[in-house]
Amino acid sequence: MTDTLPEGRRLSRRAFLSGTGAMIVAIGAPRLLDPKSAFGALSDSQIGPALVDPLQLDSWIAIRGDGTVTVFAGKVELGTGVMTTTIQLVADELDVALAKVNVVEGDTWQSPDQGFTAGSQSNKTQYALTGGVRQAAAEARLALLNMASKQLGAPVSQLTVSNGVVSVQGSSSTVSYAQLIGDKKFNLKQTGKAVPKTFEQYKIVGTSVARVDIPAKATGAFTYTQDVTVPGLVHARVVRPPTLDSQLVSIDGWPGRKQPAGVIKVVYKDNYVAVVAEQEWQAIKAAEALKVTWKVVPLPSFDDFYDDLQNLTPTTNRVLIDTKDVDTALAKAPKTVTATYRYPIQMHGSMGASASTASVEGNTATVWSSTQGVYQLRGAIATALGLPAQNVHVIYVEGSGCYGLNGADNVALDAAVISQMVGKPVRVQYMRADEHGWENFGQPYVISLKGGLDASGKVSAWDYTAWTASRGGRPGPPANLASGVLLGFPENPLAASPPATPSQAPNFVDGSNSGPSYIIPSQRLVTHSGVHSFMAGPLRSPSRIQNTFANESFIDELAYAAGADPVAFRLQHLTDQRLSDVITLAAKMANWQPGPAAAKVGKGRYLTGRGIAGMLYEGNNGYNAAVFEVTVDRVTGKVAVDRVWSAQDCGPALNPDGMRAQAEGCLMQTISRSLIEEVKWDPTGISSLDWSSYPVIRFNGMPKTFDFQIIDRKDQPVWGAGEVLITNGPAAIANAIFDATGVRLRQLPFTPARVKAALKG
């Protein structure tokens, strides 16, 4: 352990705190933070709210004396549109102009607790009838309609709003909302009273506003939590292990030369070895030349991983769905088809690596963080540092590239345990390898089906069988992250099993996906999870996509046992009208030509087929229907996406033009994933640690057309839009590969590699 240099000049974080949630998060927000810009000091008893109050009218919204309208959203933008979609909503409810409206979003002491921005749940969840923005809006207009009857002396039925304006019909009285509660609080509880406006009645939702957030991230205005700086600050490096589980035998310095320039402290818990620094420079040069001794725990045989992941010991099993008859029904069947799908791990791979900032004073913590949760990581920090829950201050700063758990959270905890160590307040910012090497990457799957056909060609029996693994996960406690672990805090155990009797009905599609879209009297779901040496954490359309992926592949080989065209046999066997409709609809869109798959395959070299899928994301979150046209190249084994038709049903259509670029990023990633994503490692650890070890797909990789229609259904309850057209690719590309080939391919990634062996076998 080195000695710590003087501290020098240090963050007032009570000075900072009670105004610089909103800053930050502005648009635009200037990079160098003033920490003496706040609104008003705390005083030194003062601690932050254990809970910003959801009941609360103030706790949501607040009318300024400019009459702007200030919004707090538990829901953060993570690059989707959600902001934007979220002012739309706040000012047609209240009748007031787009540029009045601004989001102060995730921040502990000033916004409620929404739960994670996850899940293509945060529309869904602000524009519900209860308990999101909508209501909340609803009741603020209900609220300041009764204020301006008492004032202008007339019944609220005979009031008009227009731009922040109310007035009476047939009248010159007015009065706005800055004159009735300009800088004022509510002070109300929510009456659950007020009536929401009908998307009929909406005029800005519904409509393709440009996205508020673009502006100032083109020109280079905007604050990302890498940007994040505050006085006093110092840098660190977390220097780790091998892999995960090795064990901390010696830190040994710097033998044969003195201690680099700038070196503040060489911290350690555990596992944990963090070197801090003056500068950032300084800190990862000093990191580097550590000499740090590691007992090496090796990590499992990349060669040998599907057949250990179904071996593994204990596990938790579930029984989803059992009829109790599917092995009757195999037997009767008069053809039965057998497919085992594997789906490797993926990462999350942001481009910009992960940072965070954090100031730990005494019994308090800020942390300036792109988490998902700011509430979740204020439990998993308050635990990590030990202090109570409501003294650790969490303010959201979007960061880069974020959809599921990569390493903003971690970087968090990394930040504020440092912090806390070395009594400064600390920046830690990821490079490619930590961010690569140490995320909860995707959870990896192998599935086994069986499926049978009747006489008349329908599908009678279908037989699940799913294994998996995972470790950790979403903050909460701190070890369901890696720093958590190094760290020594304990892991949650592995769930016991349930009884062995089904969760859920037949032909009901769960929140993973796990059993088909598809009418089939016999089936049995079962599943097995286990703990592997990964973490692992949601990433976009987890478990779904990889469910997806085995069903829409197998309901196409049934199709093609029964020699039906796929598209006109996922129709056969369903009774939901929405999700038949974009079945229909995207074949429409691909001017689709009846027919078995694989009818036509060429001679060639180059082979170009066509392959659909369709599905219902999570049982209630959004149909989607794509059809994916690619080329196979025969000698060198690498597959094109061509061209990609997909038709979309997300309740009422809140932004066109958002919910179109959702749809493009979900096409990008998905081609990503589908053909050439998959981590890869050794006994010592991790060997995707760059761009070239992990190659994500680039621009010129994407399809020549992109055809996306929207069923925009306003009689509906608003849906997520954001993880339902990537759920589709994997399985589309494969009915696409094998409609060129006639060669199944059932384990992602489809490198040229997979392909041209799978052709050959």
Second form
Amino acid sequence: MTDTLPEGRRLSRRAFLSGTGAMIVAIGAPRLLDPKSAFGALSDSQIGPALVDPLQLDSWIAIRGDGTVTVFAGKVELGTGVMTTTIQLVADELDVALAKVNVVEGDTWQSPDQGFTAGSQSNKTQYALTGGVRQAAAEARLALLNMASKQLGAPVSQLTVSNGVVSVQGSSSTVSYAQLIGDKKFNLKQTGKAVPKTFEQYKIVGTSVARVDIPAKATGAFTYTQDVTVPGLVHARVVRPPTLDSQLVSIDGWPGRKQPAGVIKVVYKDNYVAVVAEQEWQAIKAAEALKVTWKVVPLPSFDDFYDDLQNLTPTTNRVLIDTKDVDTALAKAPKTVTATYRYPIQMHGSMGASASTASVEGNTATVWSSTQGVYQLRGAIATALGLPAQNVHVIYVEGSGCYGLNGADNVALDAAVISQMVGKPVRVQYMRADEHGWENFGQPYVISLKGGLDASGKVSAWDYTAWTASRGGRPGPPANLASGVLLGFPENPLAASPPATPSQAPNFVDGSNSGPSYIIPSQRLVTHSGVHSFMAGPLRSPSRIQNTFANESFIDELAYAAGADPVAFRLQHLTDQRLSDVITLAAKMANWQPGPAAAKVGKGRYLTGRGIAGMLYEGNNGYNAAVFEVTVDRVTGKVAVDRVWSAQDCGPALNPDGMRAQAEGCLMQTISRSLIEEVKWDPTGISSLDWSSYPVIRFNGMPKTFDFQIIDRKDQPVWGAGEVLITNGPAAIANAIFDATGVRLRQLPFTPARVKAALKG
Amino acid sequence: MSKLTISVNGKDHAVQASPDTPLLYVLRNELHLHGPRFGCGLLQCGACTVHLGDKAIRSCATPVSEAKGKPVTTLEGLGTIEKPHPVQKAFIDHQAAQCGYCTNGMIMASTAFLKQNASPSEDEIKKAMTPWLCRCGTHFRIVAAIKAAAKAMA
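Follow the form predicted alone with the form predicted together with its partner chain, if you could.
Below, the chain from earlier opens the complete complex, with every other chain and molecule after it.
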């Protein structure tokens, strides 16, 4: 039984474990010459190339004999549309039809290592002038034109390309890309001399090209990681302890009954246990019924969590900015404001529980995974299996939307380890509780702010202190993931404090949005991080959503203290014109009525208000401003987001409809995270283990309207569009609740109980 | 383990499964139909939705034995890339998917819903679809697609 990945696009790679045994192919053997394709190598080799050399053009682009173009991309489709924008780019650079471009993504034997697909960096990376797909496509075009010039006897300057066919101006002689190089390698190093087209020259980039993956997704023809099967596959389920640090005492089998049907083996190591069975349902039932005795190491108190976070012995202290005059400036300020904001642990909560299929045979391993970093996962798996990294072939196959480090890497580690333990290809599918309870959660924060206003009502001082905690993170080391910890791999300590060399200039905005975007003369920014009991990792807008919740709430609090309009107050403190532009546009779209917040708090049951937030994401990756209108039910404490207006500037808009789709997704998630989401636990374990104990937004929580406008700047570099609007939600909603009720909420999520308690004061 | 015959997408299939096996695993692992998806196994998300007769049911918690004598339709049985069902076409036209993991449930649920209510209001759509979970935030497009599909089928 084999799986063919979506028709006509990418990944028509066959499951290749034909059972004929290993045929070792010399490292560096040609990989791309066979028209049967890029995937040919899979069927006859067991050890991959030492390096997919990013300097070699062939590592990025191949022209097939049938005129199609294959792009090898290290940035993968996570459901955000990146594959489509990559295809747009290559079609435009090479002047070929969109339908002729295929993408092979995230494959440690085939695609260059472009790091993680994360942080809204994919389009930014691929569309950069150097280092990504845009440069490679321009190099390929230049190489093809040079070949055509020789073949056609005409200078490059007289050549034009249409649909992959090169013509000489004013002549009927033509040659196609396929004729020039079809199925042959370029054998060229990237020269750096090819100049990509400009955004004004692009014809396909900048248009709302339909997503290439949606037809297959809407008809059941799409293959997700969860669907990958290979011959001889068996099924496994993990059996987790109550808490991460609990210890395995004994595996007691199935007392009082015989071993359930289909069970092949119970595998274990240190505190790691899994059940392997012939069929999936057999594995589920056997794992559920398996009796295991644990010595439970309890989790810390849920109720005291934020206090504990502030009192944690920090392992890392960072002074990001210190202008050395903050205490003086605060003492001198005629008016000061202090506030502390609390951001809970939240989860990725992917719709599809993560799954992975792996086959370890002797000294080689093949792993199909929806990881965000095939190379980094390869490292973790190689360590866990005791194999050289080169012998581990990690192949990306899209999974459920991840929004960061969900269970995908962890389950791939499981599949590889279990496959090695049982000597068979294994598919591990997490159950819902395995995904909810054992992913790498988003980090909690306590952020304390002190601000001073000068006599003119401008902010003179900004004093920020943050406490956060984490454990583990992305692979590399196996113990960055829960299964690696259970398997007994050593955990990495958090980075030690760097020497205190803070920027003495204010308004430095770091990649975590720690500082505000506003011009404030006196600033001090200090962060403390420590280790805690929960696995942690990047969750869409990591640290930035937490910091922006605090910073954009606090600027509103300062505006209120100054008796100022929140929009005007922000603009007064800005010199960044692009940020001012999105704030101004969002306010205009919302028909913003200037004046201090909470000036007209009603007396009825339902109170309506508006709030704004805006920021430059990561300091260099996209502007967004958003106005949220909320209704607060004073009786129940329920907050509803009714209308939203948002303006965004990410440089050139590559695919306006795709950008809007990302903004819509950000909007729904940010409402969910602001109003509903919080991971809970008791001493015996995580209690947020399904969709009723960790609810998220549904159709009944949709805003009535969402107006979204893009400021398209074709003269600017491409910035990410995937994480900007989400970052503004919590503060904009808090600001809107304040406007509606005159009550300031500083702890997420704004649940009915919390809002009701705050309104009672 | 026993032999059962079930009718899926208009064809009879003899399958080997214990009668308590959820229909989902039989569809996915025996018949290789990957339209229905495992999301939670708890009747909470709807990713596994298929039609049993005319009804949208959650196949993750429906024993295969319940499918005896009733026709099962999966996402694959509605239409194909070349010949999509009007609801599938509306989802494609409206780009109503991001990761697409929930798309199966959304299309199967709304197809069954539109048989009950051929021209629903936006609020009726939202209410009917609330038991189906989308985590990417594709809700606006799903609602628009269902409205368009209703129109197209009117």
